[in-house]
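Read the single chain below, which is given as structure tokens and is the form predicted on its own.
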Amino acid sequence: MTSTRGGSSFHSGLLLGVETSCDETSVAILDHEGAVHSNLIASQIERHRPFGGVVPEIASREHLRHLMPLVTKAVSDAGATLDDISAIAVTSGPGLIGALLVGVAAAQALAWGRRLPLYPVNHLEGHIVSPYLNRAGAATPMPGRYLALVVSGGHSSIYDVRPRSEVPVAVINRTRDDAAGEVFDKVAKFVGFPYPGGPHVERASQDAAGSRFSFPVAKLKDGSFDFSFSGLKASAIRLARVEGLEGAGAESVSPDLAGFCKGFQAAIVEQLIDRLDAVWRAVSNESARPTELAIAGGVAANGALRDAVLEWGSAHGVVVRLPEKIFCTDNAAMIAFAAMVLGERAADPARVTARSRFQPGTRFP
């Protein structure tokens, strides 16, 4: 598997990926077929849990602590040496600027010292291609065009992806306020669940046979495909307060709390499917329409969302690609893979910079 855009090529040797955009330090080794030989992740959840969210300075210090030992172990676990590495890919944005700087500086040093090409990669484009990675064996071949729904703590967007074109990624919609994962975490915190809250909401909702709680699903009057979750967040927090559920999850999950979580989660999934359906209707009549749908990001691990997307795909005759759960959270394998299949251009290591904002589809100068 090789890229044909921008003069990049990975015909031989191994590609080392580095990811430090937020609160996971990750290093991966991939071969030219997209097979993952190692993909190590040092999670920082326990360090940030007392604060109910990610503390940027703590994240940066944890990256400094873990990154180079992970490089050594990832190469060793792949049965390789640094002499087998032919290129390096690193997340250069978007993300927490201090966290990004750690990964970029380390990748610069490795690339400069070993005279290797360095590929700056957009973190979101890593998520966009992640459903085509496999835990074992070569990557799944990608179609000429597909839609990607990326849902995480910081992002909720749908992208038009054409891997072999000059503009491989185009943004179709985005969230106008909170991201879906962010709303999961904020409402979960209010009802007493620890950080990160999304998995706790999902587990609690599984205990509910049904739900007497209903929540609004935003409809934008301007006909936009954009998401908007801030109204749902405010409504859920207000209802939890009225129902006496504030902090309730710190002790146990009552039937009322389980029902609340089930209804709240259903509202998030309903809006995601609603916008996805609208986008699909808009593009389905095009001559070279997308043939597949991929979902990605941390919230792509949510069982209710995965079930709903598979049901939607079956109803519309669309192939749905779900990422293996190890590739839902931030990881370096997806960063290395994006460099391979989206035609990233190698850059002078001395000129690669970290960027807290980095629009998908753009390329490093």
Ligand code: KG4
Contents of the next structure:
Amino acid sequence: MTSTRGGSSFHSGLLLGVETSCDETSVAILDHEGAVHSNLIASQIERHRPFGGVVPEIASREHLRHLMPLVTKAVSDAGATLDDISAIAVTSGPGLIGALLVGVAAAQALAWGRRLPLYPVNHLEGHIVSPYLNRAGAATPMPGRYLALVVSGGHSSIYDVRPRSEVPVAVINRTRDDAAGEVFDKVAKFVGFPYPGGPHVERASQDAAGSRFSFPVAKLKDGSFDFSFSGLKASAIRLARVEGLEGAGAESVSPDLAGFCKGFQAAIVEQLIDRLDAVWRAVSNESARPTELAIAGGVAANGALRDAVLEWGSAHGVVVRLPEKIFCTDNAAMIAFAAMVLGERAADPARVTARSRFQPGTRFP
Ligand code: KG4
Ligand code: ZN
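Here we have the form predicted on its own; I need the corresponding form predicted in complex with the named molecule.
Zooming out: every chain and molecule, the one shown earlier first.
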């Protein structure tokens, strides 16, 4: 089995990235400076919307339909041919197992057939590095150490990141129950917004001058940095029922619904900032302390969160890196980039597997 440290294979040629962990099929081409030459995303949201969430069987079939045409188009959009590709990176987990298998099998076949190194990449590590990607030009230089907050439909965690080191990613906290995006989606569904609800909540709250509603922000008493959103979800749903807002957003956004959304969104943002602040205070006395804070994942597209994090960063003198919106959502550019900068190891294509559970920071043997 080959075992090449990430980086050494990337000095020449192009890197092809493949992402199929959930409901976006994506293929990207990056060069050795992390410049994105193409990043194509086929979203399946319309196919899943009638069911109010992602249907795994539909996701797998959609990936099968879109993946190889996207590979062909990504290569030609980059002005390249398959001969210019020198390595392949693929999301091997975590995610929906049937969806992951489509990308992994395609990447295995390409790597095997063309004798290229194959890098299995953790999807969350892709999100962790995504704020350093630029739509135009080389990637932003990464600091020796930074904190990354990843908030998506399935995950809410803060990571301690040391690019190109022996231990590039350590998990600092996690959510004890629901993920931030999941709570956005569930509460949004209850008030009548289509899936995925997060962007609808954001849009509705922009119509509100203020909010007369108040929501609980969980503070854990055991000194833990963990998130907990299930109490907020339950209280938001209870309040929406009492206020007659159940299903209301399917028609139009009333001033009451706008205010409700504004207060609910503010409670999510407040908890995220509270934990960031606590983690930052805990690590800021260390000698090689983190110097930057990066926010990533689908919820990082939220304007209220972006504003709050920028404000927090300027109050604390911390450089804040926000991903361009195209890199918030699931995409293959971040997967290829993670293979380059987080010390991923190339593996024998025959031994790479799809893994529905995959802890960030762990590596294939
Ligand atoms: O990272 P992502 O595209 O997929 C994974 O879950 O991996 O994240 C999707 C999540 C959904 O829960 C969606 O509602 C949420 O990100 N989201 C937002 C916004 N845009 C996407 N939540 C709040 N405000 C937004 N603008
Ligand atoms: Zn994701």
